[in-house]
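Only one chain is included here, represented as structure tokens and corresponding to the form predicted on its own.
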Amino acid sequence: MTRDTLDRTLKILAVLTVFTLPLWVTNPSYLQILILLFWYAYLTTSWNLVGGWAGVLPLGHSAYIGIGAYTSTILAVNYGISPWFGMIAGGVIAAIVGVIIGVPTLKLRGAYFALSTMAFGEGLRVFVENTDRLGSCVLNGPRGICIPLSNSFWNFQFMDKAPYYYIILIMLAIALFITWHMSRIRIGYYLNAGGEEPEAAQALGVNVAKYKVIAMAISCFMTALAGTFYAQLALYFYPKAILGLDLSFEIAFIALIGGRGTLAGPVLGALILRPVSEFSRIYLSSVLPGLHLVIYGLILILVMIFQPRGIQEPLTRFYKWFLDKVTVSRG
């Protein structure tokens, strides 16, 4: 077997396990656990397309999870209409208010933008929290809004896992294919020149501002259909639990600690962290409330420290390392 052969076979193998789990996990928590482990990959990966690929670090992404609720929500609460055209909805509105918010913030250096995004998301989450209704819109300030329970697909909704894990899977896919194709096309190639050396991608006639905006644009839609998702799987939400700081800078830990600009990073990230995050929420949440952020920050000193591209790079040696390893001893 060829080290090529032997790398598709693994991969093959990795993919049918992906989507087979449902079938012999079938304990609702555990698989409840997976699900959130592939909506916080989606999220960051979702995140990556700005954060990592446009060389920026926003911290408010929060904000448009929380559109993306909202909007689906109540279009469906008020008017009937099926989440999951409201998810498209939500998410045109996110992108919309992205480039809103990303025409004069992606101008800003280093830090300036960072808390820029970071004052848009806490503002936001503000005024939700003290608006009980907005027009004809209930928002129920910090009570947040309980969706009624209806079993169907036009309201998506289950009374299984399962559907609600295939869901966010294949959302996982489209965002891990979207970040693929855009880092092979032109604007790809703009974000990373316009990320690491903006002043020499600009003396040679990219316009990295609009690739910037672009870029946001379309984070801040896919990051809205995790909105919808979510308040669909939960069944209820909150202002502080889906627009919260915290769920940005989880975000931003995790790609940060995967590997950001990269396409494997944000899952990699993922996949060691939130296990992590459950169980420290799990078992030591009534002791030690936010412990499992403090221990992201331990890790994430760790990792710049040691490897400031993130864990998807000695990861990557190492995965190249056991091919190379079982080739040869085969051959």
Contents of the next structure:
Amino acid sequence: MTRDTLDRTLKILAVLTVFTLPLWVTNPSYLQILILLFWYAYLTTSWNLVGGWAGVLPLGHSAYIGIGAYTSTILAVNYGISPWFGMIAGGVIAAIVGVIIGVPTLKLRGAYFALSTMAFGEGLRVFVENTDRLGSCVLNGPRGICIPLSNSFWNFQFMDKAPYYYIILIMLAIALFITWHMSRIRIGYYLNAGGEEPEAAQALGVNVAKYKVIAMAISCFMTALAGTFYAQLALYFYPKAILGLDLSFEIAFIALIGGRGTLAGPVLGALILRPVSEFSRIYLSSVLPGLHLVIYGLILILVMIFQPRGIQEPLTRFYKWFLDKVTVSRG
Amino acid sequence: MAAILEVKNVSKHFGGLKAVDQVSLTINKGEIFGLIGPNGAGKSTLFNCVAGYYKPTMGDVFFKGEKITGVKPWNICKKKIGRTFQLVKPFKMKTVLYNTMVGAYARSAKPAEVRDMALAVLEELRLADEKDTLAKNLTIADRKRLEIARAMATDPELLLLDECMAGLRPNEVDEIIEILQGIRSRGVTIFVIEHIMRAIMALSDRIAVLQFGEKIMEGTPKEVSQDDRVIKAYLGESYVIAGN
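Structure of the form predicted together with the partner chain, given the form predicted on its own:
Every chain and every other molecule in the complex is listed next, the one we just looked at coming first.
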């Protein structure tokens, strides 16, 4: 077996495994854990377009999750519009908000951008928590919104976990494809260049600010879709759960630990960190709630010291080494 | 010969400091024009005024007869003016080819075409063997050449080079001189700031000298090298007296 065939076989096997997982993982709790794992991988992949490529650190992406969840839910509950359309509406609104926030803030560098996005995210949460009604729409402030039960594809509600699993899996696959495709065309080159050396990029014809705003719009659109997905999965959400700072931080943690600005980083990051979070929640939440963020912090410190480009780098190296080793010993 | 770049009475003040003061220059198409002067004379500031990084406090810049004062850097690039930086700014985590392709994307949006253009430029700059090297692993000489390669990839008619030979060994300097002469022979006008006298004398058709933000003279390399004011500016009063 040559190195390329082995590489391809392993990748096909991995994809097959992922797509057939609900056939053998029948316990809904485990499936729920996997769904959330992919949900985080999807969110981080969306975040990565701005946070990884455009070279800035957004720390308020939960705002766009919230915009997605509230938009589709209000449209469904008040106007009977299918969440599938509401999802797109939420995405469009999030993209517009992202552009409005991005135009003044993306010119800021380093910590100033991070702080201003954080302030926006928190501001939105406080606003929603203190608003019971917005015009004719019921937000219920801190109590959140319950989505009435009505199982059907049209209503984006399913009895089993498996459909949710496949929906988020396909969303993740599309997000990864978009990222991969963008990395190979002009916008990807321009974002990378502008993120690393803005002055040099400008001399090469790159309107750095413009490309960052475009990236922000795409990223916010994709992030909002995940908001609708969460709302339809949980059928109940409240501001602290989807608009909180800890959610924004968790996304950034996953990206930084996994590897910012890489394709595999967000997925590997979620794969490694989500179980930590789930198990600390299941076994230790009564002792130390929020322990997973403390553990993330420790991991982040270690990763930044020893692998500043994220764990995707040693893992990719190990994978290549493994391929070489296996094919050489056989050949 | 037709003028390609005209700098008319350009001044750039930073607070009370007149970094560039009432400088006028005319550069003709196809020529290599040198700009020299002691450290802090305002050479790079003048470059930044031409390339759109600074808006001149007074005066105007014309490129091919069109006023480009205050045009943003990325639009200056699209008007076919390329520039390099004195302190090289490669995209360190990317390969040489990637770096060059960023420049070539100014000409086309098709990845395959852009790749070919970038490879052709790397060939000209003698960097083709290094195309898969990460920019951070390049030697300083190669980084300087990469800086020129990226600018050339945008297909400029006028190339602004800010000390692209500083810190290089004599044989490396000779190689760059050769490369630049090749670029000029294809009709690209070059406006170059340089401290290495040997290089600038060999390359330039005409040279302007800046001191304290003002242009103190302009002429052929021979005229400039024999001018008392220039010798004074570079070596100080006493050298001229001793020479006499």
